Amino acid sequence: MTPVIRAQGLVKDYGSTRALHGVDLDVQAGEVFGFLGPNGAGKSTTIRLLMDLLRPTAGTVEIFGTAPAAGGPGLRERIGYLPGELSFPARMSAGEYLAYLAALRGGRGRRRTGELAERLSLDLSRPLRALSKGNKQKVGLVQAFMHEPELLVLDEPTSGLDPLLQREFLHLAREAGAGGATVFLSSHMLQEVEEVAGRVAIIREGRVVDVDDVRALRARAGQQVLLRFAGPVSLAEFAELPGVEDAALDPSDGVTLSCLLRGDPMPLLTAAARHRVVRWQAEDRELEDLFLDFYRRPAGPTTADRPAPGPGAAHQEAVR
């Protein structure tokens, strides 16, 4: 089947800065796809070039198989878009709004607009430049589900929400991939992403840097394991066992070793076997973790080949 969203080498330059390095993706009709990474990772460049809003310098894009600068109104009505910043007219009411948004679609949207507004505590009738940017996202998420789209490309939306609303969205997008939609969902909260996600995407300084079913993600993340035994033990002899990382001896005891263990106990098991074990402790981590261990490891070439960055805020709003 051809990829409802597939990004082949996707480059951007912003002047002498690289956003981004040679992009790939592939998401699936029907998946809840997340696509993760901290503010300033490449994200909503990402999803500009997606949605046309920007033009790669190097790579292609194809949205249902049509590039998107190509694919017009009728690829356009194929999509809820949430950009990460929003932007609305200042002489309109919410309410009024959306009705100018569904008549645009020729009436598409109208009959969900109230039901939408109710399930997100929205005032309809409150001008958009009184409206809190919690508010405003709210109406950002409205226009995006109202028409029931093939494809939802969310930027960041649960930003500005409360926790209850936060709740609310993710059975709103739960719903849409019940329904058939695919969603791309990007977001720097893993919690979040990993409720819904069947797989995500892990991009780190403008590279993809891992493609993951959740629950392999889960599963790589590993246990922290804590061995205490009665007598000193060496550290090497732990150091380099398969599977075992990160492995240290408590200095002030000498008989305390911690470690993270990822896949296959027994090669642990067996060399602590060899010593009397007084205590054993493992904890499973967080699928956060993990994805904390992308961004606490070297760059690698990823800085050896980034052009140096221009100065001032434009060029840090246009990398973000």
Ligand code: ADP
Contents of the next structure:
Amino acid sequence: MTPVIRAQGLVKDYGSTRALHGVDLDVQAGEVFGFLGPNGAGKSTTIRLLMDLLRPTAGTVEIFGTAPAAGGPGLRERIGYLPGELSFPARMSAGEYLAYLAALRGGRGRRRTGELAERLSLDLSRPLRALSKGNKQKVGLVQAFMHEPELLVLDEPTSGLDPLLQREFLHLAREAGAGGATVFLSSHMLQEVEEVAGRVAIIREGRVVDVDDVRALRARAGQQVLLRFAGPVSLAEFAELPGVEDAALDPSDGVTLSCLLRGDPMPLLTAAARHRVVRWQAEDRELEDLFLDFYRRPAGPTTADRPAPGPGAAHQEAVR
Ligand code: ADP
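Next up, the form predicted in complex with this ligand, please; the one we just looked at was the form predicted on its own.
To see the whole picture, the full complex is given below, headed by that same chain.
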């Protein structure tokens, strides 16, 4: 099946700065695909190349099997795009602007504008120039979703939205996916995309370093665990347990154990339960911690230098 998005060997230089070093991506029809990486990793650059707003220094892009530069309005109509940086005409209200966009699309999307604005609590009568960053983001989201495109390309869609509206956005993305649309969304937070995304690609310093199922990624990120015991324990009891890494005992008290837990929690729980536990704290680790794992790996080719790994295939690479 032709992928909806295919990027091969994308290189992008800004003057003497190389922002992308050969990015490969394959996104299949109906996938909700997360594109994760810290600020400056190259997410927006990749997305602008997909949207033909920038031209690659090297490499190729195909959207629905067509080079975006050759696709013309017929291709654009099938895509809803939320740019990372929004700019709007100053003199229109949000409603006028969205009506204008619907008119450009032959009326498509007019019907859904009101419903989307309501769900995102966007006041359509306000002038665009008077809108806060969050409200501008809502206008950006409405214009991306309103014509029910087959492909949504969303650059940091939750940026500037308060938590309630972030949830509403996740509902919208999930609905679009359930309705058969392909959704490609970027973020710098794993937490933000894990509820909706199936697969994610991780980009770091212009390279895709991993592609995996989001659940596998979450399991791999693991949890930072802190245990406090009523009396002294020995580190040796915990350090070698399956799933336990970086175990350390606080030397100042001898009763506080910290470790990284990946996978099955039972061996650690069983060992801990041999003592009286007075405190248990487990926190999901974030994307940044996964990056640290990548940095901790010995030097060598990254997974991006090899054929795209299947789900879970890169696991050993990342945790080694
Ligand atoms: P992200 O979206 O992941 O935050 P970007 O794609 O915006 O990352 O940026 C990738 C790299 O390219 C960064 O080092 C950034 O400073 C650089 N960059 C982005 N846009 C430009 C530009 N117009 N001119 C020069 N450098 C740029």
